[in-house]
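First, one chain by itself: the form predicted alone, in structure tokens.
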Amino acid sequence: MTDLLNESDFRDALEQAMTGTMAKDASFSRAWATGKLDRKHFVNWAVNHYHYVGAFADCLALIYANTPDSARDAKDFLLQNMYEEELSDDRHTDLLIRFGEVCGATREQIMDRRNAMPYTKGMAGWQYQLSATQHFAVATAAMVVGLESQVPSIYRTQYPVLIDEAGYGFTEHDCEFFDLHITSDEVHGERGYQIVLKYADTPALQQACIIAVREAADMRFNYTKSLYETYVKPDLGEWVEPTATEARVASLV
């Protein structure tokens, strides 16, 4: 039987569970960060991302419902996270729609789930099922550690090229969705770690959290890879990572 891990070893295990399947390393993310995408590709990203993250606050609510009153710090975090997603001055999905509209989409196009990939719909269903049925620490491990904590590392490679005049040439206002999430999700990710470290207090719960993080990272990596396979590969072919020289030249064009 697996022994209870100390906090340091448990955190290391959670972090290692994402190794090799970080969404920032998937082909669509790399094509984005190296300036290979067109605005039509961003439209497709916005449509799918809306149907991936649009349900996030709902899933947090399901986790909240399964969290006992004795875990007030966890419940308070979930409420704050839901508030920032849905009720703050800038509703996150509205910022996402704004970016999609700048790229040429309509609000109706983005919100119509028929325009999303089957993989995206499946991932949304996975999030609902996991959030509704798993122990709150396990669900937090998946949704916050495995998915949300990755966001800053993804957008730090994508945001600068979006607003660079030599890159995609968007304005900071166009791209507020990304700038906001670099900072907010860094805070959320760390708080998620602290909740999991505190409340996964048996060997079985620890192992379930590690498995949930690995599964979540794999889901997000393959979702991001599917974006490339579905929308970009017909234009650019199989993804080949640019050499350092090619990437530097591309950044100057």
Second form
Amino acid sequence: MTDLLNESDFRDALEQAMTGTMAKDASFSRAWATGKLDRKHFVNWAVNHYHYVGAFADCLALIYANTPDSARDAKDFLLQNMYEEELSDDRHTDLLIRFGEVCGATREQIMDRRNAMPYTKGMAGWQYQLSATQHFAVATAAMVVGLESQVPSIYRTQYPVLIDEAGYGFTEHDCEFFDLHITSDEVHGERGYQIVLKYADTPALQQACIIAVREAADMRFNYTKSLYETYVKPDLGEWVEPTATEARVASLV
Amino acid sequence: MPCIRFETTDRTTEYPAGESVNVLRMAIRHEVGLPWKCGSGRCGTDRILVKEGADHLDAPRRRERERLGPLLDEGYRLACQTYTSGDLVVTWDPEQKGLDEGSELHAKLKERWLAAPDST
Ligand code: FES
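Please move on to the form predicted together with its partner chain, as the form predicted alone is already shown.
Complete assembly follows, chain above in first position.
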């Protein structure tokens, strides 16, 4: 039986659980960050991402319902996270649709679930199942630490090349979805860690959280990889990391 | 290791060399007592005065430019929007509130709550 980890070791274990499967390192993310994608690939991404993140607030609501009143700070965090996704400013999925429309998609095309990959639908189902059935600390570990806390690291490599004129050449307005998430998910990710560190208070719960984070990171990594396999590989072939000089925007690699 | 000194509450936090870290995330992680609310550049509650280390900071982001306006030139930043990759010293008013009670954003939110349900 594993002992109860102290806070610092538990946090290290949660971080370690994502090692090797960070979505920023998946082929689609690397092709994006090195300037290899076309607008049609971004349309495909927007469609799938809508059906992946569209489930997020619903899932937080399921976790909220499973969180006891005694964990008031955790409940408040979940509620605030939902509020920020949906209402505090522009609805986040609307910002995503705005980017997709700039790339040539229609709102209807993006919102039509039939246009998403089977993997994306499966991932959304996995999120619902986990959020509805697991202890709130375990579900928070998966949804917030494993998925949401990765967002700044992904978009910090993808956003600069989007708005660089020598890169993809979008405007800051077109790309607000990314800029907003770089910073807001730093806060959400950190608060998620705090909730997990506080409420996973038995060895079994800690281990369940570590497994959930590993599984979530794996899901996101493979979702991102599937985007490349499905939409980009027919155009560019197997992904090969370009050298700095080969990349379209060498300074941003 | 580089460090961030949160002078107002007399706290210092370190982070690994070579990393670029979000200032509010560090403040939350180490519970240094910096006030904040939205975490996304809207409320202005987490404004900090940079006393040392401005050269190590990322350029101001769009929301930060819009929210702080001329305060940027006076050395203020929003902790939630700011990344540092070197030593930093910051202070703030412990009593500070958001910048925008009664602002356009509040009006927009109010309008939203009172609006008809979304059609989508
Ligand atoms: S916390 Fe609201 S602007 Fe930074």
